[in-house]
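Below, in structure tokens: the form predicted alone, a single chain.
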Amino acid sequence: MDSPILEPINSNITSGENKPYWTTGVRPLSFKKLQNNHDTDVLVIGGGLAGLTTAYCLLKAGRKVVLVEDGYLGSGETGRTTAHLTCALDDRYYTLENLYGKEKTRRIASSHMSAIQWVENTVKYENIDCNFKRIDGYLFLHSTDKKESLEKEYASAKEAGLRIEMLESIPGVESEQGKWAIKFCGQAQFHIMKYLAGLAEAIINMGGEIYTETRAEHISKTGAKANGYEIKAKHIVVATNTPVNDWVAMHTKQWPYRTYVIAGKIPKGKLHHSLWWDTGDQDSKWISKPYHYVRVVPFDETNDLLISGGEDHKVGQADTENIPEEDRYDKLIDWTRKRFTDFGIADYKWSGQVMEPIDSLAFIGRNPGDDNIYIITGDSGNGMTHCTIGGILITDLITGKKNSWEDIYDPSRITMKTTGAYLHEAGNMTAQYIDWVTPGDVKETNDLKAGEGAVINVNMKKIAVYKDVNGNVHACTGVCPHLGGILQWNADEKSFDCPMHGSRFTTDGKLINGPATGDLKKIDIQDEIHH
């Protein structure tokens, strides 16, 4: 698919240059800058579905909360999300049988359906119109995986307390017939920026502050500065996706993966609403195991909408298995197209970023080495569910009060069955330094197209360089200033994209993703050819 020529990405609306399909016909969730010092009880960083959740549970709790977001809120992961709310984890449930036993494995199941419970409560509660709609998940054998491995996962799953029925055909799914599938009973789906919408609403009602286009910075156990002005609180939550400080012990604990969605109408009511997943490619090089999850949405009178995502990869690392990041959505709307013949055009596409912990769990608690700064991260798939633990957990942490799920998804816990995989990937990490000697994308800025960029060599230096519409040269540094890894051109979604720890940035340099925590240094381009 041909990407037009478009502006840089206006990350106070969403993270990337394809804009998805949740942020189409709704108001952009902006409040006013933050503009004097605070005092507060708990200060939240981050405007997601984390953030909110969190501010929310507090404010019931009878905490006084101020939040910040560096855009509008849902601009980050959130709204990049298909918004599956599942129990059905995207690592097999006797993957972690194998990793924590059975009855962590227990309360693992049972924290996820607390969590769509939670959801389904407050969108009654607080009277959310937001389609929320309790559905049937089915997880089918991927063409790489064996019926074995479904027959593991239902006893695991059984085993963890889950509804679940092992059927011989997946409903909906028409190429997939005569094989076998495991009904996860009691999922449900949302739109979730109007859910973001309804907790923002709950949380001014209840006297919370929200403050957009305020970015954290300088985070310490008494508070932040933000847009020069200082917040001081007892507890800080940092809410980020990843988390912005220079935390080096979480970033050698998850990796960053790239999702791709695209989204089509089918004729309405032709399929019922339902979530289905295959198993993963079992062959490939990345440990995550891509797989494809498929939701429908209502859409119009005549029309559903079917969201489709997959063909994951390491961000900034596509180009290792020859498939740049633009072409992912066609092979997303071939495997689409066979499982789900009705499916036409892609109406819509997006990609996300996915956080993966290495031993398949979220990090949801205190930082490591802090008593007050607490982080929700790892959300590995499953941020609508996770996401929601985190506020309830960080908030039960900040109010003493105990919760059962606290040691499953402490940020500071060692997994070690999972030396294999960590090793595997910190190999990776380190293997991108090699870019640091390697020939730059094109030669020089004249190769470059209106509409591109690309990482250049000038003066053994790397330089991110970007041709906009009028012809114009933007140049920053091509060095990410979280732990030194060059950064890659990220042609689909106009960023450029660090493969080591994730962080992302617009063709002029300003910080989208972090773990970076400021913006690429600018550079006078014909300064440096000219010395």
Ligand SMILES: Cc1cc2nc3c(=O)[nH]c(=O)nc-3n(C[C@H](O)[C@H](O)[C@H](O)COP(=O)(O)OP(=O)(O)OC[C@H]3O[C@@H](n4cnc5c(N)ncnc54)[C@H](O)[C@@H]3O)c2cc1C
Contents of the next structure:
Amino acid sequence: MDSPILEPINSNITSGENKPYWTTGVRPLSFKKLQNNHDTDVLVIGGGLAGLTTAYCLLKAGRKVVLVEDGYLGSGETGRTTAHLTCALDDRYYTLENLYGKEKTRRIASSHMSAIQWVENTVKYENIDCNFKRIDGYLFLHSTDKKESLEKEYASAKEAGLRIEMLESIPGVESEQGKWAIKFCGQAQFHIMKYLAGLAEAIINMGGEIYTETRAEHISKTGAKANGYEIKAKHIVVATNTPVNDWVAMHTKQWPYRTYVIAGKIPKGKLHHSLWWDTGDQDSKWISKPYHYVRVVPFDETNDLLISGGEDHKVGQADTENIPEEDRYDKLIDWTRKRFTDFGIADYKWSGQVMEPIDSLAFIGRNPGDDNIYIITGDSGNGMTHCTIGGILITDLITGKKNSWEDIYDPSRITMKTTGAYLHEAGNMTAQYIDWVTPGDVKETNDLKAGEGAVINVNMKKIAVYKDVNGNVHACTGVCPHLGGILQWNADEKSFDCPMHGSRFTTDGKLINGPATGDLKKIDIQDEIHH
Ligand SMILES: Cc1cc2nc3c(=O)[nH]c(=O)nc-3n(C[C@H](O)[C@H](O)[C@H](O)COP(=O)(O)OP(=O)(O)OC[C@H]3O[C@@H](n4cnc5c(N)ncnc54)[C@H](O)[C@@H]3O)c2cc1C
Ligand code: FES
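Form predicted alone done; form predicted together with this ligand now:
Okay, now the whole complex, with that chain kicking things off.
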């Protein structure tokens, strides 16, 4: 698929150059910028699903809340999701049982089912028009996986208390007839941006304050600064997807992956609305095995839209599999057409970032070492339920209400049996520093075509360069301001991505997402070359 050469990413709207289906045809969720100092009970930082759910729950519990978001609401990963609401957790129940034992695994399963129920109740209570629908989900084998995996998953998910059935076929997937699937009953789907709009309206109606284009900085126990103003707060919730601060401890427990989505029209009613997932490519080099995830949404009078995702890789490392970012969609189209034969062309395509925790569960609770700073992160491919759990759990921690999920999601937890994964990922991170001494793919800016970027070496310095449509070259440091990772050019979303912890920057060095907290330093490339 050829992509047109567009202007730099408008990170107020979404965090990539490709526009997700959800952001088309809905108004951007923008509010006033912060324009004075504030004193509040709780400052919530981040206007994605985690931040908005938390703000909503806290207001319901009678707390005074200010929420700040540096773009518009949903401009982070929430607006790029596929919005399956599911308890079919992507790291599998047999893994959870092995890591946490049966009793905790039952509580984990129940927390995700409760999250789906909570969303359903809230949609009804607030009368949110977001196409919420209860549907079933089907987990089937990836071609590299064995039937024993499905049997193990069936046994563990049943033991965890979920309503499941083993089927001798995969409903809706004609080409894989005769293959087994686990049916997860009572899952759900919705239109994420319409849901966010409904939550935001309820927040405002309850007296909450939302400020967009307002980036929180200097986050501390007393609050934060934003747009030059001070927000004092008794409690601070950092719901920025990955914590935006130098809290190195958290960044060694989770890793950023990129994942890809295509969406295309299919004849209306031809395929029942369900969720489908395969069990993931067991031959993949990545610790988090990339899997496919599929759903259907109503589109217009004659069509539904089939949305299919997958082909993940660690951020900034797509080339190590010899499949660059921009080529991943073709693989996804091919996989989808073979299984969902009505799928023709991709009308939409986009990619997004997920934080994969070392031990399969999100980190929700007090930031390690802090009493009144809370985080919601590491929500992997189950962010819809993890963010909802986050809002409920953090509200209970702040209001002093006992919550049986606290120990499960505690960010300070140490999970035994994860050493192998930890060493593997730590080795992968160290390997990224080798790029300090290796030459870039492109030697000089003349090699770049319009709309292309690269990280080049000039005078032993790494420089992120981008040639715009008018042939002007933009140059910034190619070194991530977080902890010194060497940035990689993402030709698909037209961004510079850090393979270490997932910070991303636009073609002119503006911060898209953390953990870095500031933009890239601009460089005068001519000056460097002639130095
Ligand atoms: C392609 C894709 C498909 C997915 N599919 C599913 C799925 O089907 N089911 C599922 O359960 N999960 C899925 N996920 C995961 C899920 O979408 C995410 O985990 C979830 O949306 C994350 O929400 P969040 O609120 O934590 O983060 P975000 O939505 O990223 O929100 C964080 C916000 O914080 C803001 N911010 C950052 N720094 C600051 C600052 N300093 N000051 C103010 N604001 C700041 C950002 O602008 C951003 O809007 C998917 C993810 C992707 C990328
Ligand atoms: S995100 Fe941590 S070094 Fe770049």
